[in-house]
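In structure tokens, one chain follows: the form predicted alone.
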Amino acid sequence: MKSNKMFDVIIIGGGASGLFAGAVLSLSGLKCIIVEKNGRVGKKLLQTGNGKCNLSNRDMCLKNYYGDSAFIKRIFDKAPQKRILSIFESIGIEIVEGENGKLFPKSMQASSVLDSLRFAFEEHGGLFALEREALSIARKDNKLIVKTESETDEFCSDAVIIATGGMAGLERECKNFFTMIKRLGHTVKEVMPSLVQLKLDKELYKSMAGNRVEGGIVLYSNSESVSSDRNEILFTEYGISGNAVLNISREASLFLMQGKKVELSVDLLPDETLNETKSILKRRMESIGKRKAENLLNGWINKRVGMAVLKSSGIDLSRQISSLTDDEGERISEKLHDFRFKVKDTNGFRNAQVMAGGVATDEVSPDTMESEKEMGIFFTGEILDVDGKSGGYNLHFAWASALVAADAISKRLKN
């Protein structure tokens, strides 16, 4: 027989947002649960900054985002960033900044924001319900009933947080929270990986696995560029990952699920125009021209990456440097500046970042995150369809969402 639980809030999903809302919550004094289908909570909040947990950023700019501008500058306006780092000062976290106006727990270490996150909640009443999956939201003498897989258990509230987050860094798939927000009348909009690394065609790329660069990026669709970046670039031996890959990948998802043709060209020399490199290349090949040809760029860029740009360009590199002619250092130097890939596949949902597309947000209010659809149901995190890019911008978007949400929650309960 199922025992029916009370509680003021259900929050399905202990991630970010709902760790955070949770905590909120808690300390104004309502009775609240987190019901998450794991048997940890957190669990890809510890992996979030390389494990240092990028908070936030001092730039908010709306530019950093995807999705409906006027949606989330509305729920930034309303959770304004010094109040959220307030709140995590109150819980034991002290802020520090970091290179780009990155936001890290001054300890560098995401287990300490999850840590702080738990004793708020868990201290002020919030209690956990583990390794227990939401799979329907049901109304009932107008209190809302959430069941769940176990046949023991179903928790019943006067509001639910739907922040289950969304299938990136998932070890498999499960859409059970789609199906389970799809009967409450919301459109999900088609999700994809974002800030994932990219899949490459050619094996080229397998020479210079686990060489790092700081470049130029431009993504081409159809022979059209559609998203520029510049940062680190790490080659794989799958391809190419790094910051500049990572936030240019959403663009890549959405094309190579379009079915379009998707390339991506890497400024080795971004500091350099294309005269100034053929110089410099000129000069090289006068002054070391006894040298064999693959040490000709070494000095000047990555020696991995060099060796591949001359393969590329079709020079054999144990041929001497003099011997190379003006049209193939013409050739080089374009190449430094335009080496260009096929790009077959993004390395899916399980490395993923973060996932684009989610809950169609005109059906929420930005006001509270409650559903237009369905009263009390609020929405927060990466459930939604907003993502942003590389540097804090997600995490930062969840804390929001879940403040926006906990603060409208606590003034209808209480009054």
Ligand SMILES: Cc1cc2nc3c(=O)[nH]c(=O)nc-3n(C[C@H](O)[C@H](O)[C@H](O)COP(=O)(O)OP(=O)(O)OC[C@H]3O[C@@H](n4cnc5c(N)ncnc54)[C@H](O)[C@@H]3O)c2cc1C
Contents of the next structure:
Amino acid sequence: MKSNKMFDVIIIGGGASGLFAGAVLSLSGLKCIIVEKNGRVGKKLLQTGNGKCNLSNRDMCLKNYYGDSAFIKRIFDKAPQKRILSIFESIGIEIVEGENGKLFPKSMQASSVLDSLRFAFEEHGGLFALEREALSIARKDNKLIVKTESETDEFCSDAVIIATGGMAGLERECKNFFTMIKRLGHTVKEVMPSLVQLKLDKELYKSMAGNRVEGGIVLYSNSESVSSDRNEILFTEYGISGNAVLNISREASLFLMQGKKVELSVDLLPDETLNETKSILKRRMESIGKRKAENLLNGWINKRVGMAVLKSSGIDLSRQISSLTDDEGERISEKLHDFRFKVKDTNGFRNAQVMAGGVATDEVSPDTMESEKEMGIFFTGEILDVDGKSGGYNLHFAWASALVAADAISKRLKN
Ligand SMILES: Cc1cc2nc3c(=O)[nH]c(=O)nc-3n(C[C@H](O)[C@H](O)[C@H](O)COP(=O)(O)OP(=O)(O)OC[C@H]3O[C@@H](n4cnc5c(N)ncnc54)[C@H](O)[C@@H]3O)c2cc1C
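Now show me the form predicted in complex with this ligand, since the one above was the form predicted alone.
Full assembly next; the chain just shown is listed first.
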């Protein structure tokens, strides 16, 4: 026989956003349960910021987000960063600022953020139902009923927060939950991996695997420049990674999905003009002319990367530098500013940090995060069609949307 358990609020998903909403709601005295499909909550949270949890950023400019900016702004106005940080402080997390405005827990441990959220939730009566994948939400006698795969129990309440996150970082893609959301009458915008590494089509990159450079990146779709960034670039066994690549990966993902030709151009000397590069190269060709060509760029740019530039400029590495012609010098200089690669694919959801796309935001109120299709149902975090750049923006959106939903629910249930 099924036991029907009654709560003020049911939160589906014990990730960043569900835990934050749970902590705020429990602190306000409401009886909540977090229904989580895994055996433990906050698994992804533990991986964030390489285990350090880059939980927000000082620069909350909307240009760091993709999605409806009016919708996002409204949420941030309702849940100011100052309030979010003071909630963290009140539950035991001291905040510290790192490079580029990134905010972290002072412990530099994602586990401390997870612990503090968990403790705050449980200390005030919050309950977890672990290993329970929510499968459906139905309305019965004016109450919302959440059914899980468990034969024995279902959960009943006036408010349900859907905080199920996206497919990024998951071992296997899981679109089940979208079916349930669509059944509620919601539109789900096409999803794709973002903040993800890219696979390249030339074998050349393999000779550079493991080498990092600081450089510029321009992304081309059907030969048109569509996005650029300047940051760290890392060559890998499958292609290319690093913050510069992650930051343009959303556009790469989109154009690949549309079947367009996608290319990357790496500028290895973004601080120099082409003319400056030509004259430096000319000087080097004279001063170290006795060495082999493989050493031409050594000491100027990363050796392995330099050798790959030379190879792709058609230079035989065993030649003497002094034998190189002016034309070859020009070719090498150009390649140093425009080292081109065809992008074959992204590295998939499994290796992505965030999912772009999701529940259409014009069907959700930014003042409450409540569904405009089904009263009492709220959406928070990555499941929504909002995603941010790398730098703490995705976690910040998870906290902010959770806070707006928690405030709205507290206000309604306590009146
Ligand atoms: C490797 C990695 C590093 C990252 N680093 C950062 C960073 O440093 N800074 C940053 O801002 N962002 C970072 N992100 C992104 C950030 O982690 C996410 O944007 C954020 O966790 C989203 O929060 P969420 O609550 O919406 O979803 P999640 O944190 O993914 O939580 C969703 C939860 O719902 C559960 N769930 C799903 N479906 C069901 C169901 N049907 N029933 C019950 N439970 C369900 C899941 O098991 C999960 O526990 C990183 C992501 C990855 C993968």
